[in-house]
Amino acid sequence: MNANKEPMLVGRNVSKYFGGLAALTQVDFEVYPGEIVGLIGPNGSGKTTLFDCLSRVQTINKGQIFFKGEDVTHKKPYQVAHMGLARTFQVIRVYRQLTVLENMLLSRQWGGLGVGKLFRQYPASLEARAHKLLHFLQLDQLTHEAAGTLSGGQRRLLEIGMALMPNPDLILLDEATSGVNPTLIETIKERIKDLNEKQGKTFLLIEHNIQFIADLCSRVFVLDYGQKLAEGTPQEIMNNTAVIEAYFGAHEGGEDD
């Protein structure tokens, strides 16, 4: 599989410790251009911590991370964002007091800007992109509404739109269906499919909704206690005895670190 392609995102022996606790231990993985890959595991297995390390929000203690062939292990978050990596968060992060459109426009900034520059006049091309994405995400009727008035599902869609504003190559989506009603889950699923098939966007998804993963992903890898437990197609993963034990066995975790 993917023998003719170089991976877009690579982790080699990625390890992260918080004090004496190992949150991630020697995690290896690859994500190839054009893939939609799932990342699953019980609560507390290290999924969000891995996203934090990939997006450089957290430093890693051991190992290396490569993006588009470049070692990004020690880069800052805005630097990997500028290279074309975007992410969403487990807890939705939007500016609740600002309008939907203002959220979209602000999300294009890279860092290193003063507060005054954040609210300067935006070029027409940037506003046009924001409007186009809002239409694509079925949020155009809410353009001038405060983001805090949106439903949980609508805020999820807005957060995805904000991640898309810089036109990234790879999007890390952290629990895109959490707290979202079934109708909007289908909308999110269709938008991801369209972005993947028509625009060539690559995705790595953290998700507890196994059906969502099965419908979208060609490949899934599983974390448990900070280690990679398994990797395969959704069907292979759902029939994997070790994965079933991790999800439905004796141990229960809290929130991801």
Contents of the next structure:
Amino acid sequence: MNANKEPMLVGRNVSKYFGGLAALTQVDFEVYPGEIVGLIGPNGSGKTTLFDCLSRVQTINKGQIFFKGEDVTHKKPYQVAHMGLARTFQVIRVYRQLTVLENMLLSRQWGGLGVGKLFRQYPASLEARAHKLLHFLQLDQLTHEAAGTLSGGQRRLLEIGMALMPNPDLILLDEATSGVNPTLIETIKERIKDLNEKQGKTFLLIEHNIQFIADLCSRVFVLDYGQKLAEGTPQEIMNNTAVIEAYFGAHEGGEDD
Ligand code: ADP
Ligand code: MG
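What would the structure be for the form predicted in complex with ligand ADP, given that what you showed me was the form predicted alone?
Every chain and every other molecule in the complex is listed next, the one we just looked at coming first.
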């Protein structure tokens, strides 16, 4: 299916150690333009660490990362952000005292301009973009509310909006459905689908909600103890005995993070 396309994101032998702990060991993967790919695995298997490495928040010990054909292994976070890579965080990072709109405007500063720019005048075009995205995410009623008053799901939507402000091509979402009620999970799912189908945005999703994965993703990677355990369609992954043992087995103990 992807025979004619160059991958948008490539990891080769990606290894990351925290002292003696191997958080990632020789992980290989590709994400192609226009795909929605799932990344699953038990708690502590290295999923967020992989996002940290891809968004360059963490350096890697071995291996290489390519984005849009360019070796970005040693680039800074703002450099890959400028190239069109955006992410959200497992632990939501919004400024609770600031309004929804201010959070959207500030997110532009992920490009490296700094928080000090918050109180200057923003270009009208930037505000217009923020309003358009808030409408798209069904947050327009909350534009002038403090972000701290939003529900968990609304804050996830706001974080997605903030990630979309610089108009990225690839969006990494870390547990976008965690702490979100079923109605808003549907909204998040629809919006991702729309961004993918109508705007060609590419997604890599860390997700524990298997139905969400099955509904959105064409392919899934599974990490276990920092290694790639399996790769396939959601159906293949759900029927893979090793995955069931590693992933679903590990969750029976009622772990959470
Ligand atoms: P997941 O997102 O799959 O739950 P993480 O990537 O958060 O897993 O964690 C993978 C492993 O790396 C865990 O053992 C975790 O404790 C460890 N780890 C993650 N970040 C750090 C860090 N900054 N310093 C030390 N250890 C870390
Ligand atoms: Mg995580």
